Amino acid sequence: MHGHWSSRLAFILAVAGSAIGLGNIWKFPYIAGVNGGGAFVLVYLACVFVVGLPIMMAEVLIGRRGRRNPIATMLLLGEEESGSTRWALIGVLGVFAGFLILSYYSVIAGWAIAYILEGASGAFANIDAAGVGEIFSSLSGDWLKTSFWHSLFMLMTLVVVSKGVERGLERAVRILMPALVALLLLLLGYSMIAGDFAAGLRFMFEPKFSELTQAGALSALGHAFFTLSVGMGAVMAYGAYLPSETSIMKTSIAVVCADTAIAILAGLVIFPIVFANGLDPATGPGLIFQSLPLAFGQLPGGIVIAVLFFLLLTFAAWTSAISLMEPAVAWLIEARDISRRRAAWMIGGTIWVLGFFSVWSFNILADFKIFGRTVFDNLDFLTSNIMLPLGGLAIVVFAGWVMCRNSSSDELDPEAGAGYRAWRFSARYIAPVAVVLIFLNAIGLI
């Protein structure tokens, strides 16, 4: 029997935990400061609506549509609405995508729960930036503790995914997600007397565009796109457990909201304790490994902050890590008749073998590199410069050019008249053109 959400809301929980997740919290915050805050920020969320949010409710309608697993949701409907058995080769992109992302992103998930018994340990107190760089050195240069908590949050994951659409997913969304809120309003307050909150929201909201580059507008185009999870089969999937009556527009623009709120609030919570410690906003992917527990460690009440931080991005790549398993799982349950117990058990095991390539890229294999680039960089560029926009765009162009305007009209919602005719112009002329230049910027072709 293929499970269902019990609510919009349990749905609109999920979506927006696949969504909100490290990207939110962990790149969001780093790539504005490269690129200059207000501008890049400015130029995010006209991306986020204009380009995300169709690509979003295109993915939601084709699982909807479907009931199945991405694979044979596009095997289906390619058939149906083409003529052609072809299109089935999206979801096995998406699959793929979402299976490979995972192998890495647990590790980085791993450091965060590492983190935070470092915190609580008080090793972050009064420590200068050699004292940091010597525990980020010690926990990714040891295969042995970075596969533990990498194995660790496997097993997390695994565990939620084993037990099914309302007892696993969505009881886990249901506890996580408002815990999740609840420590970034905790932290934002903090942000609010500890750091320079004023300095965060000049950096946040002052537009400067003469510091936004070419390369920085893309950039923002490509996060908006990307930190919507859109494009590995993850939303398709969720889309497929979502009841018939539930409108599909209303639902997208509250997950949109909701995690670009989550985004924006980051930043609020990052950027004041950066200033007030005199950090550089632009320090890159080290910012919040790095350059954070330094600041943590010179604020009053910096220690339980510390824990509270990476508990926040423990939950965070939690919520996400578990709708990035449940397509292969889906497909596997539907594809071989077998429990979702021990498909979750078969997929999750060899996601968890293919991770410590990952964990070996920062010691014994960091050496070995493919392209200039180590097994962990090479993941990272393959799923998210090439899989991620070639998914999106079949995605988008299947639902915007092939679905016949019947088909897609009945999922959207038949009487949203105007708001019906935006989505479609815009996921047939705008997306499209929007990932195909992300696209082209990632291979360095533009």
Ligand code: PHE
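Positions refer to the first chain, counted from 1. Quick caveat, the model's predicted, so the values are computed rather than measured. Superpose the two forms; the largest set of C-alphas matching within 1.5 Å is the rigid core. What changes on going to the form predicted in complex with the named molecule:
Fitting the two forms on the rigid core leaves the C-alpha of residue 422 displaced by under 2 angstroms between these two forms. With the core held fixed, the Cα of residue 88 is displaced between these two forms by less than 2 Å. Superposition on the rigid core between these two forms places the CA atom of residue 404 less than 2 Å from its counterpart.
What would the structure be for the form predicted in complex with the named molecule, rather than the form predicted on its own?
No partners, no molecules, just the chain.
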């Protein structure tokens, strides 16, 4: 039987724990940097609120109605609402996307763990831009070290999943997330004083649409899904444990706002440091690892701050990783009738092996490219920019068009008349049309 979250706050914290992770602090600044800043940020924000929010609500309501793992839920509701079993494919696609995402996510989380030790060793003291570049490339270029850290992170993740996600997660998120925000605010203070804050602001908020390519717009859309953890059933799996009296709308809005605020905060910390030190904003996946240590190196108590920061980042990645693995594990337990422990080890083991291709994308396989991209980049592109938006599109079409009105209004606040109508309109028209337009644009049809 399924467990229950102990309260509405517990659910918010779990979904926030899933949403807030490397996507906000590592990925958002790096892809905003690669895609020229302002215009990308604007499209990303629009996608988060116009597309991501209604899809998150759709996922939670479907999850709570089905009360099973995402595949079984889609099978059940699909049959109930349309008589077709084909909707289960959404669940299958999602479980598979979670697999692929976690395989490379774990690699970056491994870097974060390695940086806890780098920070503790005092290696960042008074370091300059060349120095941070060296530390980063000697880590990411070392396949043995990074294999080790990736393995450790996968082990941490599967241990929690094997125990059941409701336990422990709640208390930890409640304390550690505010700590992460506090630390980011402290770093924001540093960036305002010692960084080129004006240049950072201009980069992030001055939209230059000439710099935004079609591929850039697609990755803004993809990132909206990635950062909110929607489109693959993670939120659906958590929704399955949600008590029926909780307001889905309020909860989702809270999570989306918190997630967005943290991403913007991370950007406001990082870009001023980037510009003050002559770094390239388009550095790529190493951006935070090559900019933040400059701040740690100059701050009084920098060693403690660096250690705390990378600890909290690892923690944020951990709570997201757990949610990436949960749909697959929940499915295996229910489908094969095996213990949670066994399922966690089987799924975790497979993802761990797959992850080596991403570990090696930064060293021994760095020159092995398919479509001009490394394995790591391909996995990221395929999952964030294609699988999540397609999964999300299918979910929102299901919730808006296939589910009958009574079913969805039952789950969303029955009292919130205008809110419900706004959601249904977005789910039926705005979100699907936006996703389709950005896709068509990306392949050059419009």
